[in-house]
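As a starting point, one isolated chain is supplied in structure tokens, in the form predicted alone.
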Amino acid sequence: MKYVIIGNGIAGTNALESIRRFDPEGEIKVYGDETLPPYCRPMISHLLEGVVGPERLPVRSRDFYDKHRADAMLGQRICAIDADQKQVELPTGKTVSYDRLLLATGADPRPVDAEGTDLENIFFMRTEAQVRGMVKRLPDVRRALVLGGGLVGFKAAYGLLRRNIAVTMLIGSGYPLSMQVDETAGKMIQAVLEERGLEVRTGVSVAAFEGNGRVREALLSDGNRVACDMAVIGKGVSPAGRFLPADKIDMETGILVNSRMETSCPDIYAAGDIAECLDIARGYYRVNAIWPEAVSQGRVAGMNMAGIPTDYRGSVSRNVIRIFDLDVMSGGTLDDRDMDDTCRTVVFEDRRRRIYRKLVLKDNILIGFVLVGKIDAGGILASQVQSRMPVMLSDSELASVDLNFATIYSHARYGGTTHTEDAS
């Protein structure tokens, strides 16, 4: 059996892990755009905060590839596929067989629509070589700019005001993260920020960098101006398909899957930041593109390409994040689009302690919750919305902040209507 596997991150890591511990003959090859062996891209952020260096990144060694007797073409990317021939091709124009393939290339950062981009000191960060770059550069920096408030974005300006950067952040939302909270934990969250030295302004973008070969102010598209000496792009990401065969494998956001990481293509699987599966709290299609996801959907699809049916029961969204001295966990979906008659909202607010929470239910099922300060049982919440099994507690149960494993699973009465305590 020949085995490719295109991407060497943690999916495709772990796929090529189950694949080799059920084949033990079977021919692997794994292609990736990056040289280094496999290692944890949501470190990357501690990278450019200065907490960690490179060498704690990796999350295999150097002759993991040797030990699981498979070939690593590194830094090499695909540039098509054949699925008739069941073939890749590579930039030189070389081909290579398969019998069962992975699609395990993640995302690529989205560019932004303005002028000047080419210029230095103008960064995506997606990968270790990328803040590398930023970190080599810091020393010059003074002021940096970071456009978006989504993940990539708060963990840029966050990692640059650890390190005394002044930094402003344009976002198009009312506040940062607002694909991961509410707008209370958004708002607390900027407030931190801004307590530390951030600068957010709402409802603008950049419509050109300018410099002298490296970037020294950004024209916003309200007509001001803004100093830097660093540009961050955060602006969400796209899952890197573009190469794929449009009328042989579906895509919607991403690569459609089934249970068993199988796309529409025969023979052909998904797995990680560009595989669409099934999002549990939602109830439908959707790309999750979180490590923990990555690992399962990696391991589940290496099982089937070896032969054992294995299912994937599907996704759920969350996220951990501190922010200097706060704490922000959510889970599942907050997304007023999810919402219907039959959903309930249950928050708890302490402003003088900083602790929020907000838990909402479907028919008595968890399907989403963010916390704030306070997140001891935010791995029971998570593991509830997974279960999809009714939440039998009072609203009151709900909301305490000393909710734990033993009230969730030892009452056995259904709450009431929404309850909302405010202790400021």
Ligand SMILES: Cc1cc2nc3c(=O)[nH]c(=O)nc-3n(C[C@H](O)[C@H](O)[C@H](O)COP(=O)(O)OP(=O)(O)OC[C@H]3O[C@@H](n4cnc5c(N)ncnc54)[C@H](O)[C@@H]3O)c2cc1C
Contents of the next structure:
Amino acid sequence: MKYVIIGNGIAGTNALESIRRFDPEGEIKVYGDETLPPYCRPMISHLLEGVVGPERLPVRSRDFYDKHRADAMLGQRICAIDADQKQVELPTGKTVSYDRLLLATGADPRPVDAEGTDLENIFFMRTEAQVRGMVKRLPDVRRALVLGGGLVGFKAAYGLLRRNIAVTMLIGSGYPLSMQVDETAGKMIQAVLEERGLEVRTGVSVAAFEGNGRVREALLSDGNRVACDMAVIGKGVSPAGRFLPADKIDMETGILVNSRMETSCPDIYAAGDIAECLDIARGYYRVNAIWPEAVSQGRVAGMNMAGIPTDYRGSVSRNVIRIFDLDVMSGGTLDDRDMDDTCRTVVFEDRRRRIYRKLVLKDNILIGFVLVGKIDAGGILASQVQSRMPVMLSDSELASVDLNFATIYSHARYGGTTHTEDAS
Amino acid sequence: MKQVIVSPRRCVGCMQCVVACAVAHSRSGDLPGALAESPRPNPRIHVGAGIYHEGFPNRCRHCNPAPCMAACLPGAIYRESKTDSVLVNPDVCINCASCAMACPYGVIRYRPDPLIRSGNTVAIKCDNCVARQHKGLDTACTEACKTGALVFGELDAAMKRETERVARSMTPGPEAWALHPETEPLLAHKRAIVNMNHQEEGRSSS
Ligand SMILES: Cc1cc2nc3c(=O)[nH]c(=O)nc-3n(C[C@H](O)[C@H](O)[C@H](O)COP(=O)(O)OP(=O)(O)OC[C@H]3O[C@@H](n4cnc5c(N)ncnc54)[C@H](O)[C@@H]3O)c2cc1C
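Having seen the form predicted alone, I'd like the form predicted together with the named molecule now, please.
Starting with the chain above, the whole complex follows.
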């Protein structure tokens, strides 16, 4: 059996491990753009922050590919595949044939439509190489501009603030992390960042970057100017599937896969940030581009490729962030567009202790939550979202900062009357 | 292999296991010494109260596969095969709390700990008393438990079923990757949309 994996991020890496576990004989080839051993992409934000060095990023050893008897050809981007001939085309023009192919190419940052983006000190923040580049420039940086208030924009701003750099953040929506949290939590996050010197501007974008070789200033869409000696573009990502034949491989936002991680094209699988699969909480197809799902999807894809039929349950978006001394965890959906009249919301707030919890239930199944403060046992809620088990807890138990597995077990043990009203 | 068998119905909520666990994870190894330590030793077992205030000993199940391990960003969580324990390497842990989000039992805490020499706040969880086990001792919580709620022993088939039943009482369990009944129709619907878009594009470009 000849396996080819395109992309050596965490999805490709886990798939490789699964394949080798179940097929000791098969020939495995891995093609990857980045040359580092498999590394932790989320940790590039810790690298920017300065709490870890580059040596901490790899999550597998240097001899990882040798140990798994895989041929790794790194430092090149595959530019085309021929699905009829079952071949991958290398940049050199050479072709390599496969029996089973995995697409694990992740996502690429979305560019901005502004003039002057080729100036120096304007960065994307997706790879360790980009962040190493940023870190090298930090000694000369006093003011930075961050475009976008999503997860990457937020992490860029946070890392730079921790380096004592003044940061201005431009966000399209009303508050940061609007894809992850609701408005109340978003404003709490914003307040903490502003206490530490972040300046937030909403509803504006950059029309042009200016400078003499190196960025010095940004001209905003409202006509204002912002001085900056570094800019980070965090305007979201798009799945890296442009090189694929769209007539053969169904793609919406990401590549559509079934529960076996199979694409619409025979013997081609997809996993990780490039894949679009069932979102368990929302009940429709969606790309949930997070690390733990990339790990799981890679594993499941690898097992199926190696002939071990395994189904993937679908994904749940979730995130946890620590901002100075504020912890925030969210999972599932809090989006108004996902709500209907079978949904109800439970809120607990203690502003003085900076605690805020909001949970959304649909037909008594937890479909989303956000916790600000006291996040340690938040996994209990995340697993409720994943399991789609009807919630037996009362509203006050569910939203309690003392939520404990004991309560859940107790309800299961004593026959589980379903509370929809607060029992206390 | 001997392991900790949890029978929650026997728990009377006396908290002896919590104290024993903290002492076992202190530098001094005895109660007066442990109380004097700074930072305070952390118990890794948590006794919660149910709806009738009955006790429930909540500790790491050392799941296999372990969701915390899959979620760990820096790869700090690993399995020690000798005792089949899921452990955290404190020198690799970055305190990101990804494991908190993954643990269906909510048994991981983030605190300074006297056993963490770097002084960093890291993920603190049950380590199955591996240090004690390697010395031939039982786990501290089972040694302290007088009611049989926590027993260190061989798991027979019946007990294994009970343990799993507890684990499943509300959570899917990490291996529950069952086919979502709705996946196929949803995918078919989505594919139909993609095909329609292709046709539209074909029409508009011709
Ligand atoms: C700054 C930042 C912070 C993040 N923080 C978190 C977090 O806290 N928690 C969380 O869960 N997730 C986080 N994420 C998301 C997480 O990193 C991704 O979900 C995860 O890395 C996806 O893994 P993957 O293997 O699917 O894709 P990737 O990691 O993108 O790997 C794909 C690889 O394939 C290569 N490639 C692409 N196209 C080709 C081609 N044509 N030929 C050859 N190689 C190719 C790419 O260069 C890349 O190396 C963060 C991401 C970023 C950027």
